[in-house]
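Heads up, the chain below is alone and in the form predicted on its own; it's given as structure tokens.
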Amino acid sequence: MKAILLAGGKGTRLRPLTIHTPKPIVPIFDRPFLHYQLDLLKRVPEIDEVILSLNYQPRRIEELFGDGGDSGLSIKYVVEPAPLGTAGAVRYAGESLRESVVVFNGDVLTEVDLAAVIALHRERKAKATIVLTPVENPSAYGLVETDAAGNIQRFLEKPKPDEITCETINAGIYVLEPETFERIPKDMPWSIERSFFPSLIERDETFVAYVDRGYWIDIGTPEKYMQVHHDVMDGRFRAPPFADAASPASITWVAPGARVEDGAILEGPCFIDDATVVKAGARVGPYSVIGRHCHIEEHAAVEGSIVWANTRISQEAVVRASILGRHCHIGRNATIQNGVVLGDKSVITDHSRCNGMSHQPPATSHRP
């Protein structure tokens, strides 16, 4: 059985972080995000190959994952000649498939039981099965209505309060029959949500829902990207290096090759990657994630922030509730706070002040 990962988007909502780093490989702690999706697929032994549907900076992704040997799954790469939309990408990537295929959006982190989804698809002899997830605020999403038997009835984009009839939304995970791909026009943008799925309903084909109430999040915004790290450190999503901890929220995780000088203060939960130096008097506060080869200099403070690799935070600088890309330089006594997002190689000069236009703490993920 094959799986298609739709990983061709430009990640515009995560800019400037994704200008040089495609969204599928933004780091979650010390691992590219795509690894977490491959981990989930590996739990289904019959999935023997993953097809990565790419468009934006495909070489960066292929260089990182190669043939998939290190991940334990065979990986094939299909590069769209131009953006084809979600359905167009599925047809282009799955042109030669003849058996049921699992399809994953490239920005979804979940613990769904894929084997159970596949089993339901086969039991119902469905043309398509879609995973749905409940949310607290359905008006911000497109709702998916089902009948009592779990058949899909209707898709409703961003409903008004008086139009809300259910709480379930599209989770971006499907099992599809390739025989249906012929209805997707070739070589032109086509939406799986707005065009392909409605065609199944119009033709009265078997199109069923699997409702999953476990962990699910779309990492595609800075707020949600930060929330994923909070969820792992709080134990809401079990993943390395916090997965085996009885009380993950108390851990200060420091890579063996990092150096934390005497007099530095670490407050858990936090993460410090390999070859990073935290100087005496510096403070790394709760929910901070410091990437490889970073320097946190004397009396600097990092609080609730994500700092990508090779970044230097100079003496007495403060980084609070923000995200810094690779190779940034934060000058002495500078303050960065309240949701600032800096792209790679940003330089903030001494004594500068960068304050986010608005700041909201990371939203709680859909379910603990």
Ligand code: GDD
The other form holds:
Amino acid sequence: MKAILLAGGKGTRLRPLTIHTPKPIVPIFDRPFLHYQLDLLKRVPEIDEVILSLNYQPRRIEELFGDGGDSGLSIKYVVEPAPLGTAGAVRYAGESLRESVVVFNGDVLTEVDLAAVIALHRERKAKATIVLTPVENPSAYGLVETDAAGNIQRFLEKPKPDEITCETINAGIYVLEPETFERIPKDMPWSIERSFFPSLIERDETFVAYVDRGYWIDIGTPEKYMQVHHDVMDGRFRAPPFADAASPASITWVAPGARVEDGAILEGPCFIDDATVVKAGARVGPYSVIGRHCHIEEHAAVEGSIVWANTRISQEAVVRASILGRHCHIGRNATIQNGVVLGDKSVITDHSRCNGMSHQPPATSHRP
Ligand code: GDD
Ligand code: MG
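What I would like now is the form predicted together with this ligand, since the data block earlier showed the form predicted on its own; can you produce it?
What follows is the whole complex; the chain from before opens it.
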């Protein structure tokens, strides 16, 4: 059985992080995101090949995963000449398939029991089975209504507030029958959510829901990207190096090749990757994730932030609740806080103040 991973989107909501790093390979701690999805696929012995459906910066992804040798799965790459949308991409990548195929959005993290989803699909002889998950606010997702027997009655992508009738949404994980792909137009953009799924309902085909109430997140915005790190450090999603600890939130994880000088303060949960130096008097506070080859200089403080590789945080600078890309330089005494997101190679000069104003109401103007 094959799996198609839809990993060709531009990741616009995660910009500027995705300008040089396509969303499927943004790091979660020290591993590119796709590794976590491959881990899930590996749990199903029947899945022997993964087709990565790519468009945006495909080379970067191919270079990382090669033929899949290290991951234990065979990996094939299909690069669209132009973005074909979620359904067009499935048709393009699945052209030669003759058996049921698992399809995954390339930005969702979950622990769903895929083998059980496949079993339900077979048992119901469905044309399509999709995994649903309950969320508080479905407006950013595809709303899915079902009947009591688990048949899908309605699929509404990005519902407006007055269109929200239930809490279950499309989790971005499907089992599909390739015979249905013929209805997807060839070589033009087509949406699985707005056109293909509604077509199954219109034709009254067997279209089944598998509701999963376990962990689920779409990492596609800076807030969610930050959230997934918190969830791992709090033990809500189990992943190394926090997976096996009885109380993950107390862990201060320092890679063997990192150097934390005497007099530096680490407060868990936090993660410091290889070859990074934390100088005396510096503080790495709770929910901080520091990538490889970073420098946290004397009396600098990092708290609740994600710092990608090769970034320098100079003396007495403060970085709070923010995300910094690779090769950034934060000058002395600079303050960066409240949801700032800096792209790779950003330079913040000494004493600068950057405030992301996240979750704050827009400023009102006071006119005389
Ligand atoms: N190959 C290819 N080509 N992949 C694409 C294309 C394309 O033209 N467009 C999007 N993708 C990939 C993205 O890389 C991503 O992995 C996946 O398809 C979904 O696209 P998103 O842009 O992340 O969609 P979304 O998050 O707004 O909504 C989708 O996911 C939700 C769950 O996270 C929908 O499927 C919703 O219905 C769903 O609830
Ligand atoms: Mg998404």
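Numbering follows the first chain given and starts at 1. Take the two forms, find the largest set of C-alpha atoms that superpose within 1.5 Å, and that set is the rigid core. Since this is a predicted model, take the numbers as computed values, not measurements.
Peer 1: Aligned on the rigid core, do the two forms place the Cα of residue 165 2 Å or more apart, comparing between these two forms?
Peer 2: Superposed on the core, residue 165 moves its C-alpha 2 Å or more between these two forms.
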